[in-house]
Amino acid sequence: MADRVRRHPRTEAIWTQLNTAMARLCEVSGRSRLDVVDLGGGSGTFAVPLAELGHRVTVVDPSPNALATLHRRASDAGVDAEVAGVQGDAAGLLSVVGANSADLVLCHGVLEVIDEPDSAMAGVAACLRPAGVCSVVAAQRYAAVFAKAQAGHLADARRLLDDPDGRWGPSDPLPRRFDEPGLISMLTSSGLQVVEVHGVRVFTDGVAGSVGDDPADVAALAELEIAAARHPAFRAVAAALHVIARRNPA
């Protein structure tokens, strides 16, 4: 059920790494049902799968045609429930959900389009249950230098790595990449201590269109990425980064 609706090469990796930090937070709570905030989740692409492994989620998103679409998934999954959707941003997360109140927040590609970052993490680490979990996935610098160099894109590839926010120039979609120090950084000034960190999609961007029109070649994909994000080497030239972070307990 969950798992036929995840599996993705590009999500594969985190999922791996996020189910591990559930099993261990369920352990340590005692608990089997989790409180989840999913910051920025948008349409429910993990919202509703978590859903359907028993969790509550609620999706806080400034989108309100995101959180449409979120309603009509859960719906058609059957969790709508289980699964709330609240229009806000990373600035007002504790307006919206309330210190103290999540075993596990999700983070996934908010850090590095948002104004102010750091307080974004502040935020996610005061909603945070003692010993609760939070999942953070944000670009990564490096992997981006490599991908403009291989397209012939040099000087972009050049001011990417020398630019302290790791763009390429205005022209650049993104407001900011991060490296592995950086990340952490932010991660523990916020009060979490960092658990467990994992470079994920590490092939997939590059990898030829066509794979994807075989399953047997997705699945393969997939396992790489699995087992590519146990190695740290990989994690300089990893699309994003993945960090498993926890608060401390009271």
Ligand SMILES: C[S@@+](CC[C@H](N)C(=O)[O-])C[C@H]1O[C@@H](n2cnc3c(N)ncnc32)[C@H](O)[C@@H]1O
Given for the second form:
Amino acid sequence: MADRVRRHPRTEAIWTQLNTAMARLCEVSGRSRLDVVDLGGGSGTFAVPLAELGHRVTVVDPSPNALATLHRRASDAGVDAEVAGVQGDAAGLLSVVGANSADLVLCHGVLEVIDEPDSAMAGVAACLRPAGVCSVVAAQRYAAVFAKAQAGHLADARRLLDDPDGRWGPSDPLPRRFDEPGLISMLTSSGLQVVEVHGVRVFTDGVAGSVGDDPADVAALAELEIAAARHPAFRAVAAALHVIARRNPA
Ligand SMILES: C[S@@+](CC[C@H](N)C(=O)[O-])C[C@H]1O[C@@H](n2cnc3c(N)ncnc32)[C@H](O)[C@@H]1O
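Switch over from the form predicted alone to the form predicted in complex with this ligand, please.
So here's everything in the complex, that chain up top.
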């Protein structure tokens, strides 16, 4: 089984933390094959590589189109037997996957789009086995302030700064964005213990498009993202926060 996945600069830092967390989980559990739930896993950009690493992955997502793409992608990769796609949503997670059933739950890019993020996190915590781990990626408010200001949308930037939900107004497509204390508080209120917090997509969303044309630049950007994720100072301007949290063993 491969022990590591490397992908795109947008997700490189996430994979770095995820690989470390999975290695620890395998060590503690004594198993090399983990039961993974990918809540809002969509078309399988994480689920399929995880299955290629040898893990069993259940994607729970309300979008039939995304699930159809997931099945195609899993089939193309030869891992259809390891990937299950279930149409469902965060509110019904426990009824789909069951309590105490997962070693690892991914919740990437979901908390900022759903109706009730607090109860979704409680569901995530409940479906983890004791000492199981969740990987949460959520949009970060202050990066959006920077992006709006740099694009010259100063009134939107100003509203984003103080809006209780981190939105720029009624036309904002996202229902909310998080700051670090708010996200941590949500996870700890769900009974999870925060292990690590990293900032992700510190640079990728803002670099010149031409960087994508040169493989050496892409590799350099990926390395830069990994390095920046380790610096707490960059969290405040990262497009998203990545939190690794654990359910208490007892
Ligand atoms: C921004 S995408 C993230 C996809 C994937 N997790 C990733 O990181 O690439 C948000 C995903 O959340 C799903 N979603 C939307 N509402 C949801 C809900 N109530 N419960 C679970 N997933 C939801 C969407 O269908 C979509 O696949």
